[in-house]
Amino acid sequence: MTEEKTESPYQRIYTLVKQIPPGYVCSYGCLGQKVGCTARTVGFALSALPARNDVPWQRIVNSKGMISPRADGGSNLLQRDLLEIEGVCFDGTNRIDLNAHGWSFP
């Protein structure tokens, strides 16, 4: 008999996120429910990853198409930056219009 490794919450938003392509978002929501966990625990998830790693984090942002304020302000730049690298626009009043750039897992 082989025993199954089941991923870890964290494992299972991670591989989620990494099939989000460039110029696409997802909110922590949506994440979550897919996952079948909370958008705190996305959140917490992403935050936990280490500074160098394959996951594109920048992609995930909140249910009203912006990017959420960070403790050390820097990263919310960075955010803002990587997006708009991969063809992600934002309006004037920074909010990622999610019907064009709104990412649905199959």
Contents of the next structure:
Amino acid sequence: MTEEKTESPYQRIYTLVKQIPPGYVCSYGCLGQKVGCTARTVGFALSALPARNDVPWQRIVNSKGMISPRADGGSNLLQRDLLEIEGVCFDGTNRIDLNAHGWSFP
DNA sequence: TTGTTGACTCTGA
DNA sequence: CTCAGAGCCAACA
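Show the form predicted in complex with the DNA, please, the one above being the form predicted on its own.
Zooming out: every chain and molecule, the one shown earlier first.
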């Protein structure tokens, strides 16, 4: 609890996301405020994540509670699938109930 | 060094 | 309710 300075906001974002328990989700802006950056920086940080990592990026969605159409392929569908497996439920428009699954950091 | 881009958010119509 | 435009921060060439 003393050596924390040269770490870029990216590293902080990853650390916060790792602290999110399964069955819960968080928005970009929420993480952005924790690291002191904007939502764009958070999204950019997750976009730089490797295919295999210890960061549950799937638990990160936009303010609307919807999965961002990041890029073609199916990662968005994969993200929704992973969330459903973890216990997150979607409404009739691919939206997550942030009031029930919205996670808040201590 | 500057300029461009990006998984966003907000406000207005 | 939905659609569109502008703003913000950080990394890369």
